[in-house]
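This document starts with one chain, in the form predicted alone, laid out as structure tokens.
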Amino acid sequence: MVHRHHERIHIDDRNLCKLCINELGDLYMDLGLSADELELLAMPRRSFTFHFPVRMDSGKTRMFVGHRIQYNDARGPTKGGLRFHPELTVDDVRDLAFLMVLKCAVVNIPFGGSKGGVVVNPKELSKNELEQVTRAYIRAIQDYIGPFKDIPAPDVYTDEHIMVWILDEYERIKGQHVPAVVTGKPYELQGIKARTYSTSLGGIYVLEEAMKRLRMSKARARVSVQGFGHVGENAARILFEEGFKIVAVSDSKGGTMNSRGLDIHKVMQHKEKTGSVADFKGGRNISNAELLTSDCDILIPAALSDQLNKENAGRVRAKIVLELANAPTTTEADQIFSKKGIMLVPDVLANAGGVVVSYFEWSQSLTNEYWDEEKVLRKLKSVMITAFHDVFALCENRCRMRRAAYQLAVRRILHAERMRGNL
């Protein structure tokens, strides 16, 4: 239906957000989208692909490819990460920018969505070369970013050090202090408390609300976490410290499981020494695939996309799936979970804590304030709980929260467009 509709309105396929069409396909009839509304949602507002030179340590000049897509700014300046990756494509950037639009709308913060990056393997660059690539990228897009235009943030293979280079280069160009041009900064340069674990904690606030709906007890809940990187490790640590029983964790090299519960602090120490959670003495080794279908009440995919699919979704035993990774569940798996009565909390809600705290950082940078950690956490909890209830209110009977979250986001975006006279 959507495909025929798409053909009828002749959307330019070169600029089409295919993820948008796929994700909104199920909602097309529910929301009664017009051709104008679908076309507005399916195409980014501004797309940049550019080439810029960088002098390498060898003295030779190398050309790099950069992308930045500002998908929609009806609700506020665009906001989105900057990633450095050798296989980055403009299609990747477009899809990620679209998801950022939805995420910001779901948690109701006044941002649109964007994404950007450089096609490069940062592991092959020296620290100086990495800095020069970052600064050259910012010089190339200087006129199109800013506190009230588009605000970059850390993403894959970028961190607070790279955000400092962005801040410094932009301020050199503008000749003034502009701390709100970027988020993810170190605390000493008007960064914000709790940023490093905000994505994980925001997801846990949402998880606790979901557990209340299902009348699940924290003391009895068994949790499996796929992905023991930054987000997954923090989620496991916080849950463990709050009294949850973590029965399995994994990383790219393998996993460990103990049905009586893992001591996450010891698991973290083991990974720091060995580079992996595998071979932890307090558990038995399992694969990533085994973890997904392990005997648990709460499953947290916090690693790669498409991990839960039609092949394994039927064997998932959890009552709640909390998506801390981006797009870890395929559409087919989502449908299977719905039939089984498994509550799936979608990524656009579950992992939005990071962008919420980025919004707080932007706000405090605009006013030259420093917020204490208690204030940040109090406001984060309020936003995430409100967003959960906003989404859940749209569910019917057996709740499909992804569909409800998309409905909520699309309605908010289109309302802003109508208020501006664009529809």
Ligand code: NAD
Given for the second form:
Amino acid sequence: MVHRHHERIHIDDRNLCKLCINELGDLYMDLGLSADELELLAMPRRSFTFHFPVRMDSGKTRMFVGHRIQYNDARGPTKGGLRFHPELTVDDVRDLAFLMVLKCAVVNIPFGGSKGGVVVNPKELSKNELEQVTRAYIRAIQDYIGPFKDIPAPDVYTDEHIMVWILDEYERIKGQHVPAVVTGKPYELQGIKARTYSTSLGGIYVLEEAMKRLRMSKARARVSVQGFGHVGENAARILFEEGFKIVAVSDSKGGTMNSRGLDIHKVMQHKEKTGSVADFKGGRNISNAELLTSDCDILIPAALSDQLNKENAGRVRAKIVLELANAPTTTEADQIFSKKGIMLVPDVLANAGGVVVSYFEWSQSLTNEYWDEEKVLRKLKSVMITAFHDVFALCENRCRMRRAAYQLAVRRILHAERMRGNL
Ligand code: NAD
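Please give the other form, namely the form predicted together with ligand NAD, since only the form predicted alone has been shown so far.
Starting with the chain above, the whole complex follows.
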């Protein structure tokens, strides 16, 4: 049961999206949500948990647990990643599926949101076992996925090769080619140009709009990036190539800083050689904690969740925080940033470039028309800038962009529900 402003809303606790209630709780009054609207948003439409056997290389059979949650499909087929992780829980999957619903609505692409995964440590599996787990997962869920139902994509520990196994297994079952059943495919197999850096570039398009609002110049902007993986490394590289000064970067082993600017190409070579950005000759070593409060204008968390919290938010010196990671800022830190006048560009907007390009890939796979890189980037830029303006238009004097983004997404989802006759 959820209590909110003297109203009692009866919701089956087992199916409740905790993140949804936390996030929407604050907005409940602002948006004037009714109890039935909140209840509709707080529960996923379909949740699957299934157990499937896989014959391991040893000849023994092992049972695996898989989840898929199709949270809301009022705006279109559900879209969401597939995660392989030993600690994956159904609660994580539900929260992540809810975030996907919001993200797709913020950037206004015709998808609902979903998420799925298998409880497994892929590092403990052979390549053959990983393939068998992927194929068995798809066999278990085959009736409920498809280009117009639910479209998986890569997530933590699932790469483009796993997407090919998904494609192949689904096509074997259906007896025909169905390339739009999955996104994140390699370019050679109906994938899309620019996919590998689309999340980072989408965030940079939004960042440039935010900087215009604050009248910040690219030439003078100093940037710190936490995380040097897929998203953080590409963001640092693109910004460096565009003339921004990157003053600090870090990864799980530590960070490096140079107030005169780091040569990111050289940092990338150093990481390639040593496995980390730490001990880079062109900078001095710093900890991850130092990076977050370093002297910079733009702070980009691109690693883990809850990195910016009530302990360190007061010491953050940046003017803009661009959330390329999912949920890197706690609610308390969000409030502190708002009081300090720091502009926080929220994850559901800042890192949505990946799902936007997935939408383009899906659309290419349906039409068999393939775009060049220039067209993909032009369309990505247009979607991201429009989304920024849509969100910004909802901000009042002291703009809290997360609130505005959620407000925009919820309005769009409820509008679709209303038109369908569900409200
Ligand atoms: P990744 O695994 O490629 O990289 C993660 C990076 O974070 C690595 O460099 C790792 O060393 C670093 N890291 C780990 N622990 C750290 C710590 N304590 N301090 C500093 N750095 C640490 O993952 P990714 O795909 O780059 O994803 C990063 C974030 O972006 C995640 O929150 C993910 O959910 C989010 N995200 C990714 C995409 C995408 O397209 N890959 C899309 C949307 C959101």
